[in-house]
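Next up: just one chain, as structure tokens, the form predicted alone.
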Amino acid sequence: MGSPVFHLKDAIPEPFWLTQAGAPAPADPLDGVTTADLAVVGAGYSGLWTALIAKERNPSLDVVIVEAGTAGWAASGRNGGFCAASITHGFDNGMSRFPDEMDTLLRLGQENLDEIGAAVDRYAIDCDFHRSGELHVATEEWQWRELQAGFAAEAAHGLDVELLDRDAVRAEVDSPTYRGAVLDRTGCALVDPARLAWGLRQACLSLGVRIYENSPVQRVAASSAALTLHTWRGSVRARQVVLATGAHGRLLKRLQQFIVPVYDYALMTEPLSEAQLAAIGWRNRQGIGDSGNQFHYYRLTADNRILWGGYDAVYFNGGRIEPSHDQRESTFKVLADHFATTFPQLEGLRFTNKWGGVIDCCSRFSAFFGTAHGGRLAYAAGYTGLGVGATRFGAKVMLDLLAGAPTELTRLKMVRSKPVPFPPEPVRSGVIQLTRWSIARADANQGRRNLWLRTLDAMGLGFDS
């Protein structure tokens, strides 16, 4: 295949997803003063989904969201639109830190996904949500015998999985690279994840939800009667309130021992010819990750366009959060090259978009709940990557914590427990960078995980994306 360069020279640096068209017309900011019984901070997946659901129970109670952009300009409107069952980030992150919960999790996960297309269904929301399950492939032989031991504990456990060997995972995508697959039929749909996160905001509208954007917060004052929210130009005072800022939170400083900002990158396909499709299969139209430490992920779109996006996840030192970051030219052509190994037969198919975002990591790859001002804040935080599907699970547990009363949610330990925290910087930078250095050092020596990881998996600590 010829120079990823070339694939890559008319490349738009901008989301796929956000560039399309029907994106509403941004809300008014906030301009002066008002009152609510609930303020959110954020309109992504985790504050829209906390707004609906909250009126979906309460239908008088009275909501208002605050955005300092747009609803899902940032991680809800640039992932690569795998909307997963699971809440923890996967089986085997799960068993390793829940296993006496783990049953009642995949359960709670499974009723989570359901509910999502559901909601999809009620609202009308056009997002292409459709249950295409996901293929895991091994690309390695270590990767393989990884997988053939964790599709045994998953089948265990009741998962919907099976096994494929290298001649029947190259039946349904045919790729030179594999070496075999799981096949999780029913836990994961795909989703265009902009006019997802468009859907919710319109549906927050049509229950009476007043949204304000282009409106960052500023700090969260409490009195003893209400929080109150200070923008540039108004406020917000509130009975309550849920902090669903995701890598971008700084109004809560106790959070910030707990998150990393974490970029990842992603690529997107000009549409396949059938001649093209034809040439890989995809027939089903599965979601796709591959098994390394340093994983892709990718997956069709409703006009056979692929994304191509992970591997390259990147924390710059200090944690800076900068719009240049969005960019790395490094990662855009690594990625291409690897796109042109795993399907050679696309040789000439040009890349019309490359874009980053960054994404709220924590040391147990699964978020973390609680609450802050006597009650009256609720926060969830740390999806690192994957919080499609699982910021509606937070929302429900935000709108539980801020109730008071004990639930089947709040009960769990996941969300009684808070990950081990990050050190400081510049300790912080130092232990993220030589993480990073020892994953891919794996990766390049049969998946063997050195001493400085086995030391970070012994103290329940990780770097992921």
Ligand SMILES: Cc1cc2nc3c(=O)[nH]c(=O)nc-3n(C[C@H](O)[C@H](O)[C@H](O)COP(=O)(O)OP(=O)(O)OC[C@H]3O[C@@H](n4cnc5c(N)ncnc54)[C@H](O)[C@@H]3O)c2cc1C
Contents of the next structure:
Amino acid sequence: MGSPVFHLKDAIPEPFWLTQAGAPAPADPLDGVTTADLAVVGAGYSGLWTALIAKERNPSLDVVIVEAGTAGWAASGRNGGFCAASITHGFDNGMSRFPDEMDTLLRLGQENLDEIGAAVDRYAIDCDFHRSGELHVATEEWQWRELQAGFAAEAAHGLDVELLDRDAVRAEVDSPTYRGAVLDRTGCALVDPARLAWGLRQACLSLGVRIYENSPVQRVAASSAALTLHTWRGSVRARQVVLATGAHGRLLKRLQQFIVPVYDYALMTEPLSEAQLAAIGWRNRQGIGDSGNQFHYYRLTADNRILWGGYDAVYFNGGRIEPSHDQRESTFKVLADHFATTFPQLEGLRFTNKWGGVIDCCSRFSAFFGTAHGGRLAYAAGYTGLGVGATRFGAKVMLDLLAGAPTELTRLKMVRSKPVPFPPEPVRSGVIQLTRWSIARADANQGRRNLWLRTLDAMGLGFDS
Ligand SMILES: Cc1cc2nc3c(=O)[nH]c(=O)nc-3n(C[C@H](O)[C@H](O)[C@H](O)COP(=O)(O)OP(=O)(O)OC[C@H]3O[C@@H](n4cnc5c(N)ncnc54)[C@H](O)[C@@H]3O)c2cc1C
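What would the structure be for the form predicted in complex with the ligand, given that what you showed me was the form predicted alone?
After this comes the whole thing, all chains and molecules, with the earlier chain placed first.
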């Protein structure tokens, strides 16, 4: 029997979410000279949450956002829409790096997810926000062993998790590849990512934030009185600045040692019929992630399509960010093949969209924070593929850092410490490609990590999406 056939040929090369109806008309570019109390660079989730929370804390603050493209065009509008409570890129990663403050980080993450849900309600953001939970599935014995060990630790730290054996997980979602799963009942919401970005943009406008789009900031100039953002046609003179530029950050040189741009890719299917959906179950509509080092993430949309992404995390040598990298046919083919293996019942289903986007990977996989220009500029970056929820936490950290007085957030080791820097190019490319090769070998070899990966583990270093 050949493998099932799935159709990629008609897939359009655009992020499904961003092609939906309802995109706001772009705001005018920055033209001329203006001033602000707080100027935010970037209108992804990070910048939008920062501006919104700044206005909620102090409605009289004059806040401006300056965005190179349009709000949400980048990672924030094209992601999988898994809005996780975890602010540490998962429990295991958090435990390995911040064991002493993990209980605090878990609490802060849960509060953050609750507050995102409350903000979605408060501003009536139409973004299909549902706390559907997440299934972490094992498709190999070694993954199942690791999941069971992880489950025990998560349960001991009070996470709302349940262990599902093969029959139990297949009763939830029926894939012949499943060996077992951990169901995280409350630690993840699913969201329509572009509509969340567009809704946050509208919420900002409703509170009086001024937004300039299609206005790349070329440089930040500092004087004793103010910081000034310069674009081609204008400038903003501000008392304080937030850099919320994700993987695109080039404005602050010191950030470049900590983040590398990593491309992640996704496919979207056409809507499933009732019969197709019945063939795979999935009544509870959880988000799903599998448990290899190279992992897939997948979920249903409101109209019962399946978003299927992940696995290949690609670093282009030299670290260039280019629109042409958003399409990668070899990765789309691999993803389609893996989809066929996971859901053979859906043979013949078509993919309607294929796209990629860039994430800001740092060596500890979870965000880092800091200030520059005498505490007048704050930044957060390094969310590494789990920033949909965590960027809101990062926004609060940046505002606390700018306010100056120590808070619970700014006292955290996670906030005070930095990831290990990546080496400069061309060594950086060599190191990352060796790591990617080793990760693929480990997945093919019962999870066994070679000497290189074990060395990186011992140093607390890594590469992920
Ligand atoms: C394919 C894909 C799938 C993903 N899936 C998930 C998921 O399911 N769950 C999850 O938690 N995370 C996921 N992520 C990661 C998540 O999308 C990001 O962590 C998050 O969106 C980061 O938000 P951000 O605001 O920091 O960055 P971005 O959304 O990248 O926004 C940064 C903004 O800054 C602007 N900017 C940069 N430089 C300048 C400048 N000089 N002047 C003006 N503006 C500038 C950019 O134009 C951009 O709009 C995924 C990412 C990708 C690419």
